[in-house]
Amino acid sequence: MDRLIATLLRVNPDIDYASENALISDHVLESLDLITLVYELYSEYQIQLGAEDLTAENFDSAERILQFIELKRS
């Protein structure tokens, strides 16, 4: 979870990831967040994400994230 939160924070260091549970719900990541954190999680991770991806059940918090990551990976 650690590597996880450091890349989120290069995404947007604003935001407390350790407790968000609505970054796509509320909007709390922003379109250009977005699009900085599929290329941040290619970087990191080599997964490649396209727009149906981008779904709250899947990135409303880093835990879900964290989860999405390793099914990708799988």
Given for the second form:
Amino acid sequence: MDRLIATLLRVNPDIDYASENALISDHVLESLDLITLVYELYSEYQIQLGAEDLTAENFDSAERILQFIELKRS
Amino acid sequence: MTMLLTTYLEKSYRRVPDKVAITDGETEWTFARLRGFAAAGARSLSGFGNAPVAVVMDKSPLAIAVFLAVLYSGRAYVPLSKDLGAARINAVLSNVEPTVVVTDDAEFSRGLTYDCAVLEASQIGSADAELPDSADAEPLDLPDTSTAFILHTSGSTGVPKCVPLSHRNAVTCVESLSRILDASEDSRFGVQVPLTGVAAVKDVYLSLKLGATLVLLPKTLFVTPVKLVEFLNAQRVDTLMWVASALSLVSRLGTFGTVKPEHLRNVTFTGEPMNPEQLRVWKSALPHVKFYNHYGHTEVCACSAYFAVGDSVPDVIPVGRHVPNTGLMIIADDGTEVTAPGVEGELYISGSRVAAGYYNDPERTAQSFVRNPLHSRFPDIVYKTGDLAKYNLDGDIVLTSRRDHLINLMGYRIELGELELQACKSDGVQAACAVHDSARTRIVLFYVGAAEESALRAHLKLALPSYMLPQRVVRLQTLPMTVTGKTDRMKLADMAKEY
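Return one more block: the form predicted in complex with its partner chain, after the form predicted on its own shown previously.
The complete assembly is shown below, putting the previous chain first.
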């Protein structure tokens, strides 16, 4: 989880990822963040994100993102 | 007859009163309702003198209705939005000195340090669709050189530049656009750009002229591109005039593998160079759509040149040729006009779209609104863009670089110098240099000094609008220098890729 939080802080350092659980639903992440997010997740975890992956279900919290990464890599 | 922006609404109202003029997917405003609100709103603004009217509102149909109410009152509007941050809004207000702010967030607007009357947007005209339709609009008796709106752009000295644009400037923009775009009363425009910027003039007033429909796209949809395209389809959007990075965002994420826009006919991109690779993705997904590059500045009321993209996408997409009723010239360093291909010079723009100057700023006005360099027989004012350009072998204009460090990010014009200046005002920052990492659509700020990154970020956050904030802040021991002793921006741009 620490590795993911460090990656997410590179996307937007002003977000408290440990407690935030509506990153997409409450529009905490903005469209510019998104481009960085796709890039950072690719460089850190070598996963390719598609538009269909960018849903609240997959990205609303750090925990969900971690589950999503594991699913993508398995 | 004098052509004013209000004429567009008057004519469309008479032709198609019950047609939807604006929707955001939730509310719908017909031309009759829009005109009714504008006429009633104009009356409630009559007690505030002739000063400009600031409008601090989120992107919404109501915001456009308020703009029109201000125009119907014969005044100029100053569009602002909360996400610019209080510091920027106060700076613009202190410069423009409005006597009233119309807002959808009275609490926020009353909290501003600039002091003037605050009116709730919903109260200036009736939001009730039934009542105002019967209200008469008094015909405006104004010259077309009257200011219609005042837009702000980033300025390298740290003070935002404000550009007053007249009805004539805006009508020239709309009329030229209507001749180069395949749009009609049946068109539905998907509005991505912020209403505070010049690009929105194209969407809003072309649509009003045609009696077409504006579909305002919520910013939040751009985080979920599949939903965005589904929304475009549900709304049968056929024309997009977006900033290049917003188009790239959709294609880069592979959205078209899941869903494609079904009704599109025209796509224009503006604000920054379009990535040719991403344009190819758009073109191959939508082979029947026409794609155009639009080149423009706030100072000349948006698009002054355009390029229709042919079957193959060139690696450098030209800005193309002048739009109707607009002049372009490339001037070499020796002051002569460039006509041969391949020779670089600075691009100048002429015509009735050129603004009269910057607001309250004779110095910067004199630098950018200059006499036509090709003759000195009478004052013939043209806009000096700061863009370096040349003709290619096809006779199209291609941009080569900028004289300064102006960039566009998601439709916002940013002077990197302004960001650097603010960074240097932060305690413990000795030097700073910001670079645009266009491949990743972000700004990286490098700095030297004892300041902690978090303290610098906190300072910038207070001082600048959120769209100007760097995505990465990196502390260095020293900034790399060129042999001539200047900060080596090329090297830093290269280094930015590593962070």
